[in-house]
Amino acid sequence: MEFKDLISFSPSWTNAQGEFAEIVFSSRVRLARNLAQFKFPLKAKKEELKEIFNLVKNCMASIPGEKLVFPLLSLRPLDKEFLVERHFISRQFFKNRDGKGIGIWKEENLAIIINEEDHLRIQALTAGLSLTKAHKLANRLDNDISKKLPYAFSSQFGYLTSCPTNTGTGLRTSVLIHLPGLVHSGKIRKVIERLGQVGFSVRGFYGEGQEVEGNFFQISNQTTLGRKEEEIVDGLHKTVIQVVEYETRARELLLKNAEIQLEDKIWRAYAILKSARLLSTKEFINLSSAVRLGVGLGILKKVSLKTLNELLIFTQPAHLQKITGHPMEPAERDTRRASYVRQKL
């Protein structure tokens, strides 16, 4: 398996198999870990960061499963954007590249980010609302690594991390959720405020600092210190079920009070995607949001959620260029995106 092979696979977390898959796109669990006897990445010297990368790479070689491990320095700009689009890294990760690296399992349900804010970010990504499953995957990998590489740990505080909000369990849980009913009914602001009051943050499609597109939101826990891992996972799980209930009620009200207008919006979006010759990334995301709503409501029966999930990833700029095999200007990408969407639908 090589890096170029990743474009040939659909990530396992796009398969629409998890609970509430028509509303919850994916679940993610991240564990922040640092190696004992090394300075944190922001204070470590280049030589130390490179040593940490090599230690982690050697450790991963002994863990079962087909995987890739590579330094950030080996990647072209297009490859880095590809990894952002696959939800492995943020653009912040591009800075100060010495010693940074990534490990990715073939199914893309597991990944390790090396020398970001912490020495290790162990990530598990699964389809639908499946936080417990993601937590088990991340924990299993965490246990395998800890047998070979001792972690920075305090009996008083737990796992030690660069950011105090991660100290303790080092656990961050999040879901990517589609909430067009709450957006169109004007109730989304109240829901976001309520989530903030009970300790959850809400961000856009690609996380912190990103605008909301296609009515997709990331909901995640804010702190980990003083709480058990199971408590954090269960807390978000119950909260997301509540948000799903709010969204379901909002959709039912929209269908009851404005059925013709809603159906018109859905069918128009579907018709444009089926026939458009030019599509920008933003236009596709917003139109596909209406189509996804139509599938969730049972109005569109010939489109699968799995197809929509894959399109949401493979229509991104870096993916299109890797599929085509050459760099493209935005105008050419818009043409290629429209053609790709027509073909898939």
Contents of the next structure:
Number of protein chains: 2
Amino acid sequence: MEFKDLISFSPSWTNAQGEFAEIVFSSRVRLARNLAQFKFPLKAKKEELKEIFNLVKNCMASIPGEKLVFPLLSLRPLDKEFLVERHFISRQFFKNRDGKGIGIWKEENLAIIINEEDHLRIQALTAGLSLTKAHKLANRLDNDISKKLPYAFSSQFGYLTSCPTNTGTGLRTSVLIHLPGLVHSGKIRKVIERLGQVGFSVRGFYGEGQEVEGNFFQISNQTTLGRKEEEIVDGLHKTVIQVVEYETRARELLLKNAEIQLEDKIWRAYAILKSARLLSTKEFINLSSAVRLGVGLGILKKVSLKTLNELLIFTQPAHLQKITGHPMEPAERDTRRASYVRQKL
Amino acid sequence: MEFKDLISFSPSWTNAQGEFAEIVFSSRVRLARNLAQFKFPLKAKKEELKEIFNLVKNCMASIPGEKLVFPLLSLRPLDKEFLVERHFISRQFFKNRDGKGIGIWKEENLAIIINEEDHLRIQALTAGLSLTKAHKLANRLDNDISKKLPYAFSSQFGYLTSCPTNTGTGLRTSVLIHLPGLVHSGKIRKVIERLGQVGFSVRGFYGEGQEVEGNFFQISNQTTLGRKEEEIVDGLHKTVIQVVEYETRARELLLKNAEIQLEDKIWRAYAILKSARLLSTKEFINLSSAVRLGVGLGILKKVSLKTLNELLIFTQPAHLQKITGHPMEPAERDTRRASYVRQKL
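Having gone through the form predicted on its own, I am curious about the other one (the form predicted in complex with a further copy of the same chain); can you provide its structure?
Now the full complex is given, and it begins with the chain already shown.
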């Protein structure tokens, strides 16, 4: 497997196989770990960071599965954007690049981010609501690594991390969830508020500033210290099930009170996606949100959720440019995006 | 033929058979005539108007062709709206209804409006740019009637009419023309101005006030006194050919400068018409304008101009209610309109 091959595959977490897949796009578990004999990345010298990268790389080689490890410095700007779009890293990761690196397993359900805030960030990403599965995947990798590389661990605090909010289990878990029912009915604000009160953070996933594009939200746990890993994962799982129930009820109400308006919106969105010759990322995300709702409500029977999931990833700017094989200005991308979407739908 | 049968037929002037049918929807010639021995309708008494109505009715019976004559008083409000939508009469005709009536030939290419401003308004309506054909049709009917009913005619002024602007030939001729190219390129204002300077009036056909819906315009002659009928008809014909040329050039330029934007707009409009569950008259007119342009430019190959013409007539409020067989509120009409359009496209 080479880096350039990544564009040819759909990540396994887009396969729409998990529980409540029409509402919950994906589940994520991330473990923050640091190596016992080294300073935290922000304090470490360049040579130390390189040593850590190489240690992790060698360690990964002894772990099963087809995979790829590469330093951030080896990547072109487009490839870095591609990794952001692929949900591996955030743009913050681009800063102070020395010694940073990424390890990716072929199915893309597992990745290791090297020398970001912590020496290791073990990430598992799975389809639908499947936090336990993601947790198991991350745990297994964590165990495999811990056998070769001793972690910074305190019997009092647990895993030691660069930022104290991660100390303890070092676990952060989240879901990417589609909540058009709660948005359209105006109930989303209250739901976000309540979740905040019980220790969960909710933020719009697409869109800038106050705007939430496509009604996608990320719900994650806020605290980790003093709780068991299973407790945290199970807590989010139960909370998400409740949010899914709220969302389902909101959709039923919408359908009851404004069926024809809803159907109109959904059928128009689908028709435009199948016909437009120009599509911005923003418009695509919003139209595909309506189509996704239509699939969830059983109104659009011919559209597969998997295709919608894949389109959300592959219509992003860097993905489109990698598919096409050359850099493109936004106007050209809008044309290419439209033709790509037409072809896939 | 009965009045209720009219809803089952498409008027022959929607068949898109005439010259430049993708730009010129229809051609119209109207002759204003008054009977020699009677006062103009505005001055005549009720009994006189009824006598005129009966004279015309009897006269029509002796003229070939399947047809229908009825007094305005016999019509329900919905039927009157239907006749307006069918381009037979204007809403002004509803006022002071005594003695007023309408005669309609089966193909709807010929009609006589009785006791409006003049005793007789002979109207011929044909598809595409076909003013000579419309003129011939109107002329033949005019001759047939004049053999039975002596007209008010002055050897000095010509045909005498209630309003002096019609005196002379009594002829008014017009076309209904689709000018999206001139509208989008911003050249329409100048074209309207120029046409005004050479004696033609241009007004938006759909839409209220300043808004012109669907880029449809009506171009008509303004003067009739002192000119021969053929001259007037030929004058408009030549002018329309020129406007068609301007429009064609404007379309070519649009296609050259903004091909992808234009294609995007056209494909989206077509997709929405084929998919929407709610469609207002205004939105239908505007979307169908884009689709019509797409047909004219050869972008949409599967859509027939005849279907688009028929839809413009049959999606109007009174038509929809007559098709459905019961009165409908606007919201219900929007649903019915959308399903009707989906079915026809």
